[in-house]
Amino acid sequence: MTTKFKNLINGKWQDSLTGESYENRNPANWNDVIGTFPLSSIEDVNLAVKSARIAFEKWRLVPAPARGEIMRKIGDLLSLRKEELAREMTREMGKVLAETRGDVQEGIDTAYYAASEGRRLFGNTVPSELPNKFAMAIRVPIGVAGIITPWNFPLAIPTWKMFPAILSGNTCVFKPAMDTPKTATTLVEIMMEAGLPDGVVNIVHGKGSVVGNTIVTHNDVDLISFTGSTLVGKQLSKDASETLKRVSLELGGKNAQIVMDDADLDLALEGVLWGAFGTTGQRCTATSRLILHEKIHDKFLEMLSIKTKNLKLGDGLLSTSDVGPIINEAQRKSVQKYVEIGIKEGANLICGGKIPNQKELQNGWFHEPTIFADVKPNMRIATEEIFGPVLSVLKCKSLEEGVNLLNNTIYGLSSSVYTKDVNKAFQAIRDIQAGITYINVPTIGAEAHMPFGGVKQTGNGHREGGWTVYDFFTEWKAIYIDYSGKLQRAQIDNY
């Protein structure tokens, strides 16, 4: 019998208004069904904001502190149920099980981040020009925040969002994915399990047209974290500068790794398959082009094709799998779409390209890890996010070029170059365009105690992760207390 999931408002579990439901498939393997989640209304969405919003008004007098013990249960929970979750993620979006266990453990860290920045949101003392005043600024909670998450880290992405919007006295409605509802709901009930009061965090599951866009559009959301496209991410923009409220945007990528003529082959090589093809490509930050220095541009490519083709496909669930499937049918599509545009734009296919016919793999999402050679700045296998296993390799003749090649995007996430000259490394850090550098090390792999986010159309300047978050989920309020026992007019008196 198949399980029936339901959306979490003001601490019930309750069925959608609508009665309607969807399934939840493993694309390893379709015929398996997770369980069935609810297609959510307006209506359902209006009851999640009014319980956010009468929750607040108890959850921000709650001390900081106190808050953040809170955060700290929720990482002994998910530290406990580790290998659990990542046994359920892996079957739900595929990933193989030593990437779905670093998912959880990212949430993990930042559990026990937001807990120790329960006593460390701090604010600033400032002398006053007048004498006898005293003037401070500090950070207050804003009210309800809207969390809408992908699929690709059904779970760090949106304790990266939560975790912070709650430590800071602001009270939740989540919207997950529509591939990934079953780790979204299990992360719930493990904050509510660690004592979140009722309406803290309320869940509604549906589709983004309905459930994402009433959140986005709502009188009463305050603030809105959005992690997904850049098309998407835009028209989030324009419906909720309607009511002004404070919005983050963390969108594409195309992000690309440089190999100069002078890095350690092997570690370039290693980095290269990890960033392109982990999580099969479907990360923002995945390395999508490759930018070899035509002194190696050759051996490399060589020594990469060898490598990927012995890539096996397969269930994440199994220890032989190195690549797992892609997400769903439609985004399987667009990824063979962007192959054959590859083709027509005359880019030489190295490897891979198809959907394998190996009869284990004929029940998921699968597609071969591909490889693009010959690959001219301007082709849109170049240039527009594939968000699959699909890497396209230039040439550059210097470090200059590189960059230069590195930089010719719209978007502006990630980045890495492979070089043993310090100085290369360091110019490369001044130069290159994105929110995010690496130096010998692939372009995926961000730390959670550090800021995250992209230049240019990957986001609109907010940064997730570490310290700066919080800048995000919080309010500065500037409190000036005079003590003269007379009016002073501050730019007119003392002047």
Second form
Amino acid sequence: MTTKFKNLINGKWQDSLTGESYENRNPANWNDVIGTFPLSSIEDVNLAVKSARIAFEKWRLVPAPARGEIMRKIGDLLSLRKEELAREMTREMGKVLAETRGDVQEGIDTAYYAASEGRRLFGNTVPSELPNKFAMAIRVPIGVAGIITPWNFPLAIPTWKMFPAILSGNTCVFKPAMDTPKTATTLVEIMMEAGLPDGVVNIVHGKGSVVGNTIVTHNDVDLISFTGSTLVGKQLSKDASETLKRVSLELGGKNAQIVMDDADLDLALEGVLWGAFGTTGQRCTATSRLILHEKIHDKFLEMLSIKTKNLKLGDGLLSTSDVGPIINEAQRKSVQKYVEIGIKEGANLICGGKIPNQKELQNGWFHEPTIFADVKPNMRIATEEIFGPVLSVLKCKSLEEGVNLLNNTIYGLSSSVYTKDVNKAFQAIRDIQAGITYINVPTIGAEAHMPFGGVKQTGNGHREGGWTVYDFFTEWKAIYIDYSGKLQRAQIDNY
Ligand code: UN1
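Condition change, the form predicted alone to the form predicted in complex with 2-aminohexanedioic acid:
Let's see the whole complex now, leading with the same chain.
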């Protein structure tokens, strides 16, 4: 019997009003059905928003340190269930166990950070320009947050958004990706078990075009935090503008790693393998371009292609697997399309490029790790986000040229430079246009307590993570208290 999962609205697990549902299957073995999930309607979202709105009126009054206590409990429960959650996540979206364990750990780190922020949420006190007058600014919660998340970090990304939102005193309507509803459901169960009052978190499953769109355009939703493609982000931003809600967008990337001629090549090699093929290349922070200094180009490419051919594709639950499947059929088709485009554009396919033919991989959405060399800067495979295991290799003569190539993109999320020369490293840090720059570290591996986000068309200027995300989830209120007992006019009586 297939397990039937539900929405959570106002503390009650319930079917969608439509009664319709969809199946969620394992991408490494599509005969493995994880469960069915509701295909919810506009009306389901309306109920969830209403419940979040009502809950907000009480939740905003709970002291932030008390909200933080619940966050600590959530962190404890996630820690206790880390292994179970990691296995469930691998089954649901394919990445290998080491990575899904990391994903859960990122959620745990975010919970404990939020718990500690409950005793900070600092405001400012400043001197008033008038005597016997006091001035301060405090952070206040905003209201109902719409949380719309992708499948590639099915636990970490929802926690990046919901934990700071809730710690700050907001309530949430959460719409997870259709490919990862199970991990999202377990997360919400844990949040409720930790003691969140009914309605503080609500989960509504279903399509972006129905559930997502209703949240984004809803009059009673005050802010939206979205991670996904640039295409969807642009449309979402337009749709949300009608109600002037606050929107945080975390969108695409075309991240590059530069390897200079003085770099530790073995270290750079490990880095690019992890950056390009970790999560099967399906990260917004994935390394999708490699820029090699001409002096080490041929040697490094040779080392890289040997290692890449040795990567073992397989079910992420097996300890022998290095690289799991792609998330679904449409995404694998899109990767295949880009391989064809690369070949047509005249790039040199040096390894991979195919659907593997091993028997044990035939029921999953696997695709070989793929490398194109001799890629020119304006080819589509050098400029468009592929979101799969495809790496485009370019050549540079100097750091300046390498950085220019790296910056030659509409995106600006993550970036990496391998060099032993400290002067070059600082020059790169200064000139690279990206929200994140790593030196001698691959493009992936952001830590939960640091700002996360990108420049250019990767986002709209907000940051997740660390202390910076609290600027998004709170509003500033300026407060003046005059204890002089008379009318004092600022800018007038003091001059
Ligand atoms: C994403 O790619 O969508 O730095 C998020 C990293 C992870 C988060 C990635 N900690 O790659």
